[in-house]
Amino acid sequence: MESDVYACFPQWANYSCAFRFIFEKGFEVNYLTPPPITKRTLEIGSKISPDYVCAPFKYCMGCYIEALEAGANCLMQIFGACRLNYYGELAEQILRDMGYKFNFFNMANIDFKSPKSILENFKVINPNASLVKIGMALPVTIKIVKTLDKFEDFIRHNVGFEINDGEFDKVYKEFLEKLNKINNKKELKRLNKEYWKKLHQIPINKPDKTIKVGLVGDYYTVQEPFSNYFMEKELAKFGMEIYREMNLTNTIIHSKFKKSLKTGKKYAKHNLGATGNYTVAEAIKFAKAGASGIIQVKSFGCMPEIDTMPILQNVSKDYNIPVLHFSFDSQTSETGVKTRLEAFYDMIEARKHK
């Protein structure tokens, strides 16, 4: 690709495949896939971040540093309905004070009702950016996101029952590698069909009645596996069927955030901010669907999610369903998390037999 721009978005689940497509095919710049998150990522981010800022900010800062070290020269930040809306400006200033040189694309600065504002901000990424080309790449990007979320939902529901350990991971990793190289809608459709079939061919031993657990929580921590110590995989080891509604398809593409205000009105009459109302609505949905337990996954200090905790206790009481709360930060013990998950499973098993 003939461009000297190497754009990068902080690591977030497996959505890099979608980001790569929109930036390379739409903005016509190179996309630098961020290195996988490690303990070093969090250590770097924590070192240069304010002490009491939420963990997602620290992860993003660590990702920015590692991306800049890898050659990125254009960084991006999404907008949000909480402190996240201000994090782009803060992150940019911290990195510039450290002496890094880069362009910064902050979506919080865009007035999405104004084509002029959209184009002006897009030119931060590429001065020659074309809304037409971006518009042509957008439908495929949306389809990639939907495909990722559909595949991961299927895996989440079945990985705990695979006969050969690691087979789902192996097939999905192979799929992601190929997905990262597609060039058009036709290639995506062919790949989707091929690997959807492969996932269904993986042998499983799934009982008619399973222990179903619903995960709710803040936008980043519940979706980025490293930030919650790969909780979904840990739960799958107990033979649990895992459900999580929080993903880009449901929240952004299908705009279920607005619907959640109505769903949880009995428990939260007002907007709690950020993912608060969506967390309540998801918990109610899982409880009504017969889930055996609900786990709230949040960042330490996330005010909207803290506000939902007493509300979730009311949901727990009304639907007779246990709710377990987790707060994650740079000091959270992985061993402690695993111990609490094991105890949660034992409690659900005891309730089932009783």
Second form
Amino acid sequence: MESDVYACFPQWANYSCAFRFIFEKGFEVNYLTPPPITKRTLEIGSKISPDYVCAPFKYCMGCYIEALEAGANCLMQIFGACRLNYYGELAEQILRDMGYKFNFFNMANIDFKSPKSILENFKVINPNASLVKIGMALPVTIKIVKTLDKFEDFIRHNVGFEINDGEFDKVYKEFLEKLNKINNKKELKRLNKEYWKKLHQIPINKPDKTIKVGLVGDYYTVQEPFSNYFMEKELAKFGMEIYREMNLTNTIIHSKFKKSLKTGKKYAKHNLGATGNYTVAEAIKFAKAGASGIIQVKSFGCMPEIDTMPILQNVSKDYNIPVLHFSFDSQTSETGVKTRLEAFYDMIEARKHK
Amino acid sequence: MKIGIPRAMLYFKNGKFWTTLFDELKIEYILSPETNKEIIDRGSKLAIDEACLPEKVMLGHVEWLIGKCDYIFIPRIEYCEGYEMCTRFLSLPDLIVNTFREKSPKILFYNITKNSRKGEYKAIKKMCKFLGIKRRKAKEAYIVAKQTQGYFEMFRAENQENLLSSSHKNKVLIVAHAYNIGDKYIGGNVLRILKELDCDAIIAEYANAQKCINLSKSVAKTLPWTYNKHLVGAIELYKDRVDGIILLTTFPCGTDSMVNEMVVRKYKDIPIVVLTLDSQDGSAGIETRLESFVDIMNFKKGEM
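Let me have the form predicted in complex with the partner chain next, following on from the form predicted on its own.
Now the full complex is given, and it begins with the chain already shown.
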């Protein structure tokens, strides 16, 4: 590609495949897949972030620095209903104060009512951006996101019961690598079909009655495996079936917000802000579906999630289901998380035999 | 019917408006007492550990009111002056219902969900309908209450302008949310210590809201929260006429955690100190920090 722009969005689950597609096919710039998050990412991020800002901001900052080091020159940030709304501006200010040179595409700047403002902001990424091309790439991008979410849901339900360890991981990794190279809808469809079949062919030993656990929590922490210390993997090791509704498909593409408000009506009559209502509704849904436990995963100080905690405790009482709260910050110890999960598992086992 | 108003959070912003409204509507109300140790301790026990200090204070006040009145008045405000609010003000009624579920208190609230100029009036009208008050009476009461609040704020802002132009002492701008600086138990200590150190406290929150919000756009363009916009704008308004700035926040305030960082980065040629308070603070630590802050201000003044 001729463009000398290297765009990068912070690491967020496996969605970089989708971002790559829209930037390379829609905006016609290069996309730099952010380096995977490591301890160093978090360390750098916490060092340059304010003290008690929520952990996702620290991850984003760490990712930005590592992306800049890897050669990115166009960074971006989305907006949301909580502190996320201000992420972009503050991140840009901090990085500029550090002396980095880059373009910053901040979605909070866009006035979505005016097409002119949208186009103007898109031009930050590529001065020759064409809305037509972006419009054409968007449906495929959405399709990629949906495929990712579908695959991950399937894996989540079955990975705990695989006969040969690590097989799901291997197939999925292969799939992601190939997904990163597709050019059009046709290829996506073929890939989807091929690997969906491959996933189903993996031998599993799933009993009729399994221990089901529901994961709820704030947008970033519950989705990005590094920020919750690979909790889903840890849970799968205990042979649990994991459920999680929070992903891009269920929030932005097919918003379940109104449905969530209805489900959680008994506990919260109004919009709690950001992911609050989703958390409450998902917890109720899992409880009704016969889950053995619910785990709330959130970053320390997450504004909307804190206010759902008393509500979740009431849900726990009413449906007689244990709820475990996890607050992650930059200094949470891995062993501590493991110990708590072990205790949680033991408790669920003990309740089963009662 | 008796309504209980907790002396916490938005009371410090809209106190005059609320009390006048209920006076005009001839509805009896009681106010919870000034925050004290007992209320904070009770609130901390009731709240989630991570919750912010104002929320803990709020829960303490609500508990004090339960049993002493028929309804507890907790408005729910999503938008104010055209911008959004911290999510805490969105979830407050539901949070209180869930926290005190065993005692099942009745909550009275007006609910501003739309970002429009008439949003507040419509919400009040709806609340009055719930209370069985005629529409005309509700409108009259609303107008009187709104004007009272408006005059009160105007008077406060003018007083501050006079103080700024007449005072020859060290002038310190205190940037804090209304519910932090207004609450004597939280912000009162800082005001007392500043007085002892012979400084005049200029309170950012007293400045005209609309003017400040417009000014804030030049400092922080995409800042989403009304109250933080107000405070940032007030810094821009007063910055040339004060000797130092105190950013007074409570732990762990979500919005302030980001905005303070921005302010510190934007205003580099004026002394700034960030004071973070929580429920267990004695005043000795604050005293030492403020003393040294005053020294810095004096040093800077002498140098120039």
